[in-house]
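One chain comes next, on its own, written out as structure tokens in the form predicted alone.
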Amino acid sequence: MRRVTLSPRSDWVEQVERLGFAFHTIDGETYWDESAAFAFTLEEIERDIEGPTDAIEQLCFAFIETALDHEEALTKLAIPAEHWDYIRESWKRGERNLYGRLDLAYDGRGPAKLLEYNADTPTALFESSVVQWDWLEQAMARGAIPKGSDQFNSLHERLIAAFKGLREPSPYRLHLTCVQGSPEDKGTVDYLTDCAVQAGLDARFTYIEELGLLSDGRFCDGANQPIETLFKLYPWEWMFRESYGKALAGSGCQFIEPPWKAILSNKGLLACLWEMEPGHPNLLPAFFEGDPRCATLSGKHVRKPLYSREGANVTLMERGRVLDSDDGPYGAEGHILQDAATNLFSAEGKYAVLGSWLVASQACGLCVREDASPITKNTSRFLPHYIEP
């Protein structure tokens, strides 16, 4: 694994915009960054990223089986008790999931370490799937990277296949939703809508603020059309708090991601996995804050709210001293403490985190986010990658 400095395409803005990538620049700062790329060997991808990603997913499934029968685990995860049965039934029915992203620390030396699991509402999907693949083809054509280079990226094909298999009978009507005012969220949902259409589905968009309930308890969109299946780029913990939260279980709506993903989209998962498999090569020691075992952590560790997103309210500490932190609205739900990863990639004063994508619980793609801070934030840049021939 190495960071390779490159010259960006002179017309890179036009090239990414022709693909429909509208949020390449956020708040005046470059988000899509092709001034460098990350090169991997095939062995690194298969042995150190793809294999561990699949293994961690299976470990998560084993934890769900345990957690559903133990109220203590669900309580620690701050999941409201009134939704436990709803989550249990979702798992027992075998409701299928679409996608997720493991964030990993990896520098090419030693096993990748799980930093967190974006199991419910991961973004950076369109740029991971389409934009960096287009960059790869053009980079080879202009001689910027070696001919015959590849990329760990079968996301597009896997997503289309997964949409076809999410519900029977197929094709079916699918609504997709996100919040208003977020270009990144809307861009992600627009891409998934396109994948669903290519899968032969009747795909329709509605903003989350437009969701309503019909007199029979079913959800409806802004045009009062019943919603049978809903992809929501909106976290489960927020759904549970909405005015319609109590109506979720009886609505008859199939949600993507399914309710059981609420167990995995939680930083408390990191502490639970470590308790279940202490010493696992792809896990970092982690405990719920207040657990006496926190004293066994190394002097340098990270404090994470259970429901934090994009680095919000995450604090990097060393022997009681704050090294780095980010503001945000999270923390009232509780925290975990996790050992700081010693194998976080760093070069030229920047830190990189790998995002290992799963579709239908199979590892199939990679993205790299880079920042001047060890804490990956919503302002961190996206850099493409390639596999050397």
The other form holds:
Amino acid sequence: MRRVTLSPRSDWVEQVERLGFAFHTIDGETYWDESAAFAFTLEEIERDIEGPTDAIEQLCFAFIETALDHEEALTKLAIPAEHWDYIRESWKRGERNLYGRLDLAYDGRGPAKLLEYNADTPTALFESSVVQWDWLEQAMARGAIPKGSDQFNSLHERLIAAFKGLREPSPYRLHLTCVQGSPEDKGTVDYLTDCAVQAGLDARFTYIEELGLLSDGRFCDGANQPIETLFKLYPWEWMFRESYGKALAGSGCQFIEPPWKAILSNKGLLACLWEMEPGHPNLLPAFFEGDPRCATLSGKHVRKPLYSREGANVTLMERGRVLDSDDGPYGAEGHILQDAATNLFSAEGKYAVLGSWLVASQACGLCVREDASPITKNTSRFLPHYIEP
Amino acid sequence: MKRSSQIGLGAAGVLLVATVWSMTGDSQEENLVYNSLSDCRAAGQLTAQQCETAFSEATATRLKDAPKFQSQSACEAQYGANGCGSATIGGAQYFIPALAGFMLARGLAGGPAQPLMPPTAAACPPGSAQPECQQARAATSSSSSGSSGGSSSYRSSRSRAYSTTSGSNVTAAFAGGARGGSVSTTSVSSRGGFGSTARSYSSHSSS
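Alongside the form predicted alone that was just displayed, please also present the structure of the form predicted in complex with the partner chain.
What follows is the whole complex; the chain from before opens it.
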């Protein structure tokens, strides 16, 4: 794994905008950054990222199997008890999932370590699937990187294939939703809508604020159309607690991601996996705050709220002293403590975190985000990657 | 290859096709396009056996992946008059866009041949003055009558529009009089695609 400094395409803004990539700059700050790229060997990709990603997913499935029947685990994960049966049913019915992103610490030496699993509402999808793919083609064509380079990125074709198989019979009608006022979320959902249309689905967008409830218990979109299948870029832990939470079980709606993803998209998972497989090469030691075993963690560790997005409320501690933190609204449900990764890639005074994509539970893509701080936040930059020939 | 072989974006109206770089030289591979099995054989770029394999792959993929409609009129609204045919799939009758041609990579790495269908109404609206659309319409009307492509009606054509099963539009270039066309892997692009999401993308860019 190397960080390679490159000159950006002189017309990079035009090039990425022609793909429909609108949030390359966020609040005046660069988000899409092609002034450098990360180069990997095929062995690094397959042995250190793809293999461990599939292995961690299997570990997660094993954890769900045990957690669903253990009230203590579900309580520790702060999942409201009134939704346990709903989650169990979705798992027992075998409801299929679309995608997720594991965030990994990796510097090319030794095994990648799981920082967290964005199993429910991951973004950075369009730029991973399309924008860096197109960058690669053009970088080879202009000789910036070796011809014959490749990229760990079959996201686009995997997403289309996965949409076809999420529900039977297919094609089916799919609604997609996200909150108003977030260009990044809307961009992600627009891209997924495009993939769904290419999968032959009757895909319809509606903002989550527009959702209604019909008298027969079904949800409907802004035009009062009943919703049978809903892709929602909106976290389960919020849906459970909002007023329509009570209507979920009786709605007959198939959700994507399915309700069982609530168990994975929770920082408590990190402590649970370590409990299940202590010493696993791809896991960092982690415990729920208050567990006496927290004393066995190394002096430098990270305190994370169970529910948190984009690094919010994450605190990096060293021997009780706060080294770095990010403010935010999360943390009421509790925290975990996790050893700080010692293999975070660092160069030019910046830190890089790998996002390893899963589609239909199969590892199939990579994104790299870089930040001046070891906590990856929503201000981090997206840098493309390539596999050296 | 660990990346997608092609990316079609209906909203942005682009089709991106991966360049397969030959490791022994810098030549980039092209996608070959034929309008019929007989055109493929006559062009002489592939053996008769390769042509038959490609044609049957494209035929099978069309039945499997082409958009399916309950009525001929619904299909024609999208693919143009005479742009559709009936097909029996799993015991049920559907209307699906006609096989207007097929596309395959010249090299071995390209995978199975892809079916090409008439361009969608978004790319070639009725009465379109675009030359490739006019030729495409003439061609689809002859292919839908059961002949294998009607190559005579566009022998002198230089380009022709198609759509793929993923909903993207593709334009292939044909050398004058040639029976085989090609889609250069660096110049593939299409117009139109789907309208509604395109508007949401552009309202984005401007926000």
